[in-house]
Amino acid sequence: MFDVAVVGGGPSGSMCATVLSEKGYRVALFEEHQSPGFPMQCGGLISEDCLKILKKYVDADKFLLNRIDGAYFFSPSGKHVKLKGKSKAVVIDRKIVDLELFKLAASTSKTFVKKRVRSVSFDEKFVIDAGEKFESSYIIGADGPHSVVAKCLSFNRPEFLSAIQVECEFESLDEGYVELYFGYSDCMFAYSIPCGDGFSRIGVVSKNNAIFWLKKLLREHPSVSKRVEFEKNCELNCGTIPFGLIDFVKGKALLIGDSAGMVKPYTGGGMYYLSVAVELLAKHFPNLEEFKRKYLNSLRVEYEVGKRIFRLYGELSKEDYDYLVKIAEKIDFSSFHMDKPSSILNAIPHALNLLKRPSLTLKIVKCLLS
């Protein structure tokens, strides 16, 4: 009998197991694979604020690949602008992060590898079927978008987007800047994230057909297609991204990370929102309702503004993107923080004063401010 059963040995599960074990709870951690982190399903770009939290658990020298100062924004026609924001970012090796976090959790909790959780039921206590039966007072579903815990305990589910990326040789315009390509996804943007040594992770997030958009980006983009070497030394990764935070607490059961939709709606990144959740869980466990209240108080506005930015992607035309790239250098984005989309609202009044297109102004106001 355990106090807490954590299903899933990725960052969310490993971090939860670590912080709760350190508080004196008897924790069981279940991981279906021999080792976490495979296959990789992440671009590996996180803010320095997120890095500070990760460094509490893992030595950054083991997983830090590159430092990022800003981004190039490309319109569909290939026009681009180089911008630097308030927050800095870093590129990490997620395989190493996942493995090191799992090793840390294994040092403090009872860890089961190659134990796929088949079902979870509740009758005064949770019963976990992983080939053999285990019991716990609390359960945490950290088992990703297609969570078994969520399914068995009848949690609502978020929507899902698909993502695909290649890590390959690529001639970045600046290895200290990511590149974002608008018009090469049916819902968001495509990207390249420089990892160092002439390699980048180039990927797309899509509603329906990520591989179609990735091929289009690599073969047809007026800039990317001339700089990429994707036919050799190439690693392909794909996965599912949840879209929309769901109600993640039900009695003594908790969903966290991707299983709960704890992902930035406008980028698909989840490490920072997950890290905030773990920090708050450590403070408030076993009061899950208080944990949920504190988490929503902390990030509810960011989720809402993130969804509005996501909606704006679909409203803008190719001509709108060309125009925005043209005037972007005149807009003050110095207060923008990549983990806090609400910070972009500070730039909106100045941007609206620069806009000379009423139709574009209406789209921005409608999506971001109404």
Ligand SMILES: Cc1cc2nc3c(=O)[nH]c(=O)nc-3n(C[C@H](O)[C@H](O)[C@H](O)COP(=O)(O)OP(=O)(O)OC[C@H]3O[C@@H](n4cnc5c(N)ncnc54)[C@H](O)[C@@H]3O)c2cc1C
Contents of the next structure:
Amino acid sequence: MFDVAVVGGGPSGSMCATVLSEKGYRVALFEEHQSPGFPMQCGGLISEDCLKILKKYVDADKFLLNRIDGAYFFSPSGKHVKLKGKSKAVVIDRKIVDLELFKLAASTSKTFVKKRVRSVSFDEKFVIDAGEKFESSYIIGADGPHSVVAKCLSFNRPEFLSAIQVECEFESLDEGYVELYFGYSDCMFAYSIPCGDGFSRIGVVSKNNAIFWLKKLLREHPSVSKRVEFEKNCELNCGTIPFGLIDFVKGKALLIGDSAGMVKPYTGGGMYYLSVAVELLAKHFPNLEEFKRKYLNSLRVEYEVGKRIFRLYGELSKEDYDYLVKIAEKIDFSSFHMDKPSSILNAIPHALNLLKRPSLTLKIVKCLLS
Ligand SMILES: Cc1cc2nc3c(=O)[nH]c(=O)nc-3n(C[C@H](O)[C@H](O)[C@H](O)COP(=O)(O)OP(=O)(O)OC[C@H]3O[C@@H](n4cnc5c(N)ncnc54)[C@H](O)[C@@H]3O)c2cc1C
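Now show me the form predicted in complex with this ligand, since the one above was the form predicted alone.
Expanding to the full complex; the earlier chain stays at the top.
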């Protein structure tokens, strides 16, 4: 009998297993693959705040690939603007991060690899069927967007988006800047993240057909198509991005990370929001209701504003994007933080004063402020 069973050895699961076993709980960690982190489903772009948390677990020299100072924003027609961020970001090697986090978890908790959890039931204690049966007092579903724990224990499910990404040779405009391409996704944007040595991760998040949008980006984008070496040394990854935080605590069961929809709704990035969850869990376990309250206190507004920005992407026309790119340099984004989309609200009053297009003003006000 374990105190806690953690299902899934990705970053959420490994970090949870580590912090809880360090607090003296008997923890079992189940991972369905021989080793987590393969295939890699991540662009590896995280903020310096997120890096700070990861560094508590793993030496950053092992996984740091590049530093990012800002972003180029491309309108659908290819017009672009370069904006330097106040908060910085880094690009990490997720394969190494996942592996190192898992090794750390294995040093303090009982880990089971190649053990797919098939079902979970509850009758005073949790019974975990992973080929053989295990029992625990608490269970944590850290088993990604298609969580078995969530299904078996009847948690609500988030919506899903799909993402596809190639890592290939690419002539970045600046190796210290990511590039975001609007108009090349049916719901969000496409991106390239320079990971050093002339390579970038170029990807798309989509509602319905990520592969269609990626092909369009690589073949037709006025700037990307001229700079990509798609045929050479290319690695292709795809995955699911959950959209929308669900109620992630039920009695002594908890979902964390992608299984709970702990992902920024306006970018699809999940590493920071799951890391914050683990930090708070470490503080409040076994009081799961308190953990939930603290998590929502710190990030509820960010989920809400993130959803509003997501909605705005779909409202803007090609002309709106062209216009925004034209005036962006005049807007003061200095307080914007990539993990805290509510920080963009500080720039809105000034931006609205600059806008000379009533229909665009209306869309921004309707989506972000009303
Ligand atoms: C293409 C793409 C690009 C992305 N880029 C970024 C980015 O740049 N920055 C960022 O912050 N985020 C990014 N994300 C999101 C980020 O990768 C996820 O938020 C993060 O991986 C979530 O971690 P997790 O531990 O919750 O889930 P996962 O990483 O999905 O880990 C779940 C683990 O559970 C295991 N598992 C699943 N089911 C079972 C089972 N039944 N039994 C046992 N084990 C099981 C899996 O094998 C896996 O190891 C990206 C996602 C995609 C798809």
